[in-house]
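One chain is shown next in C-alpha cells, namely the form predicted alone.
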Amino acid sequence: MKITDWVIVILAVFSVTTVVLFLVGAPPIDAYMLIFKGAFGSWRHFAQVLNVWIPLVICSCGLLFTFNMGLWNIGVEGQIMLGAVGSTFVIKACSSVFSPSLILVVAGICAILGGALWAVAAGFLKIRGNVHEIFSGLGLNFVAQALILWLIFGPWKRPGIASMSGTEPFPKSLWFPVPAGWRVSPFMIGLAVVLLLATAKVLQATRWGLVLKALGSNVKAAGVYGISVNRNLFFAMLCAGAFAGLVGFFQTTVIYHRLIPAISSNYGYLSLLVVMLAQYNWKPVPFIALLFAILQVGSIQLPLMLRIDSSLSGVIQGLLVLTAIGVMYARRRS
C-alpha cells in the first residue's frame, strides 16, 4: 500500500475506536494517553515492549515464507509450543550435566527442532493426506497445548504440586543473559533484527525467493515448468517451523524461565495479522510488530486505571487488519 493508504487506515481504526471508547463512557484520550504511557513511561515498560516486538519480528518472518507461498501456516502457534517443550526437555534433562552456556545452545537447537519437526508434521498432511493446512495447524495447535498441559501436570510437575503456574523455574545459571538492569537481551534484539534482513534477502534475490512468489502466485503454471511444488512447501514449513522453535526459546529461557500453558502467548496468531497487514512485504513488519507490541503492553494499564478491558488492543489491531483489506480491495475495483 501507499503511504497515503496507510494514513487512510490509521485514521479509520483510531476513528471507530474513539467511537467505541465514547459508547463505553471512557474518555478516548485519556485512554490513548494510558496506552502511550503504558509503553513508554519507563525503560521498564519499553523493555516489555522490546520482549514483545522480538517474538513477533521473528515468527513473522517465518510465516513469510509461507505466505509467499501461499500458505496458511496456521500452526504457528503449536510450533512456538514444541520449541518450548523442545527447550525445557534439555533444560531439564542436562542441568547438572553440561555447562550452561552449553545447555543453553543445544536447548536452542531442540527447540529450532521441534518447531520445524511440528510445521513439517502439517506439511506431511497436506502433501500426503490432501489435509489443509488451515485444518491441520489447528488441529496440531490443540495437540501441542495438550501436550504442554500433560507435561505440566505430569512428568514435569512441580515437587508435590501441579500448578498451572507451570514448571519448577530453571536454575538461574539457565536463564539466558541479560544485562544487569536492562530486562530486555540485547542479543535476541540482534537476532531478531539479522533474521529480518536475512529472510529479506533470500526472497528478494535468490532464486528460492522467486520460486516461493511464483508458486504462490501459480502453482499450476509453476508445475509446467518443472517446479517441485512439495518440496518447496516442506522447507517453506520447516523455515516457519524453525522460526517459531526459536520463540519458544525466547519464551522459556529469556522471559519465564520455565513452561507455563500460555507459553505461547498467542504471538503466533498476532504474527498471522502482522504479516498480512504488511502484505506479506518483509519491509513493514518491523514498524506494525512495533505498533502491535506498543499495543499490546500499553493497554495494560486499562483495566487499572479506567476499568475499560486490555482487549481494546486486540480490537485495534483487528480493525487494522480489516481496515487495510477493505483500503486494498477499494484500490483494485477503482
The other form holds:
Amino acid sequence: MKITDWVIVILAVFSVTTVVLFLVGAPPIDAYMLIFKGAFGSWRHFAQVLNVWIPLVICSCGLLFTFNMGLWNIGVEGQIMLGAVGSTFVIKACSSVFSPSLILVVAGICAILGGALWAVAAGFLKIRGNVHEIFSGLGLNFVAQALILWLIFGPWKRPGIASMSGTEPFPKSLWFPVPAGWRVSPFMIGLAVVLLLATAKVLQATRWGLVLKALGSNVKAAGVYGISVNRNLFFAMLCAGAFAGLVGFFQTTVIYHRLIPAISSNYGYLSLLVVMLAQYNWKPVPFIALLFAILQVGSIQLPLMLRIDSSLSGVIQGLLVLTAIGVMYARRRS
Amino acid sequence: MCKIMSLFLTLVFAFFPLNFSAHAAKKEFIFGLLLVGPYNDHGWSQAHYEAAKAVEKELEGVKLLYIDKVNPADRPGVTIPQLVDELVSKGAKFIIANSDDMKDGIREAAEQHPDVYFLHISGDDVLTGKAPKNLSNLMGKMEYGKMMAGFVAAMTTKTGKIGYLGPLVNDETRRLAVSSYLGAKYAWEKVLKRDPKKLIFQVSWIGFWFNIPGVTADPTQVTQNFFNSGFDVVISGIDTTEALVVAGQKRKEGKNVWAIPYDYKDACNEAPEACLGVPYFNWKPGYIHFVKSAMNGNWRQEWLWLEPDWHDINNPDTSSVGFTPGPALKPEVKKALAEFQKKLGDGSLNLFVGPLYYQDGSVFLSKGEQATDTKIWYMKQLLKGMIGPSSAK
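Okay, that was the form predicted alone. Show me the form predicted in complex with the partner chain next.
Everything in the complex follows now, all chains and molecules, and the chain you saw is the first one.
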C-alpha cells in the first residue's frame, strides 16, 4: 500500500471512531488524548505497552510463515494456550528438582513444543484429512481452552478451591526475572526484536522463504517445479506454533505467574489482524503491533476517566483492518 | 512505508518525555477501587461501588477513582499490578480490591508500592502472614445474613426443597452455604417442628462468582433446573441476580417459587414479587475505618471481620451486614424472622454449636462445642445433611 492509501485508511478510521465517540457521548479529543497519555504518560505506562507489544510481535512472526504460504492459522490462540500449559507443566513438575534458571529454560522449550504440537496437529489434519486449517484451528482452540479449564479445575487446582482464578501462583524464584521498577523484561524485548529480524531474514533471503512465497502465490505451479506442498506446510505450521508457544511461556512466566483460563489474552487473534494489516510483510509488523498495544493499554483510561467502555480499542483495531482491506480492494479494481 | 515509520517514530519519541500524569489538587486524598464485576450489577460489585461513593460524599477532601469489570475474561491482558500502577500514577494512596479473585495480584502490587495502602476484601493474607505490612483484609460476617436467608427459605417452602446457587468452591463459599443450611434447619426443626428428613438442601456450584459464557455453568440454567425439579426456593450465593430473575419468570408462568438474592441491599427490585429478602453487605463502615486510617497516617495491618449492628442491622452507618425483607415475605414469617434476629443478636441462639458433622461424617463440632471464628472461617467441608459436592471433582 502507498502512503496515500495509509492516509485514507487512517482518516477513515479516525472519522468513524470519532462518530462512535460522539454517539456514546464522549468528547473525542479527550478520549484520544487519554489513550495517548495512558500509553506514554510515564515509563510504567510504556512498559505495559511493551508487555503487549512483545507477544504481538512474536506471535505475528510465526504467522508471517503461515500467511506467506497462504495458510490461515486461526489455531494460533490454541497454540498460545498449549505453550502456557507446557511451561506450567514444567514449573509444576520440576519446581523442587532443578535450579530456577534451568527450570525456566526447560519451561520455555516445553512451551515451544506445546505450541508446535498444536499447530502440527492442524497441519496434519490438513495434509491427511484435507480439513481446512481454519476449521481444525478453531476446533483445536476450543479443545485447548477446555484442556486449560480442566487442568485449573482438576489436577492443578488450588488446595481446597475450585475457581476460575487459575492455578496457585508460581514461587517467586520461578517468575521470569524483571529488573526492579522496570515492569517489562528487557530480555524479552530483545528476543522479540531478534525473532523479528530472523523471520525477516528467513522469509526474504533464504530459499525456504522463497519456496513459501511461491506456494502462497500458486500452489499448482509450485507443485510443477517439484516443491513439496505438504512438507513445507508442515514446517510453516511448526514455526507458527513454536512462536505462539513462546508467547504462552511469556504470558505464564512474565505476566501472570500462573495459569489462568484467559491466558492467551486474545493476542493470537490480535496478531492475525496485525499481520493482515501488514499485508503479510514483516516491515510494518512492529509498528502496527505498537499501535495495537498503545490502543490496548491506553484504552483502559476510557472507563477510568470518561466512564466509557474500553472495548472501543477493539472497534478501532477492527476498523483499521477492514478499511485497509477495503482500500486494497479498491486499488486492485482501479 | 519507510516514511510512515519514521513519522510514527518521531511522533512517539517527541511526546515520550512529556509527563502527563494528572497531579491531584493538594488537599485531595484519592482512593482507588477495583471492582471485579460491573458497577451496576445489582450485586456484589454494586454494593462496593455505592459504599465507596458514600465514603467519597461523607469524608471531606476524599476522591474516588474506580474501574469495574476487572477480570481476565472482560479485560484480557489487563493485570491487577498494572491497574494499581495506573491508580497510583493518578495519585491514589489507598486501593481496595473487591474480589477473592484478585488475591495474588493485589499482594504483588502491595509489595511493589510499599508507600500505598491496600485493602483486599474477603481475603486472609493477613491471617496467613503472607501480606506485606501495607495490606489489610476486610469482610462482613455474612454468616448471619445467610442464616436469615436460610431461615426464611425454610419457613416459606411448600415442597421442603431448597436450592443453593453456589459460585466457586472455597472456604468462604462453603461457610456461607453451611450458614444458610443451619438457618433453614433451625426454622424447619425448631420453629416449624417438622420432620428433619423432609428438608432437602442442595448446593450447585457454577464455578465462578458470576456467569462467564462457555466457562462457568450458566446460573440461569442451574436455577431453572432447581425449579423444574421441585425446588421452590433458591438462595443465591453468586454476585449477580440470575436466581431472582428466573424466579420472577417462573412466577409469571404460574409457578409458586421464590428466590433470595445476595450482596446488594436493593437486589429485590429485579423481581420483587418473587423476592423473600436479601442478605447484603454494607461496606461503608469498614471502608470509612480504613480510608480514615490511611488518610491520618495511623494505619496498622488488620484482618477485620465485621459484625452486624444488632440494634439495627439495616443501619447504613454502623452495620456491616444487613437483611432487607422482600415483598414476597409473608407477614407471619416476617414476624418469626424478627424473633430469630433478636435471638441471634442477644446471643441466646448460636447455630454453630455441636454436635455438627462434616459431610464425610467426621466431627466438625462435638456435642456442646461452640465454633471459633477461625473454625467457621476455614470451613473445610459442607455439613452432613446437605446435598452437593464439598470440593470440586
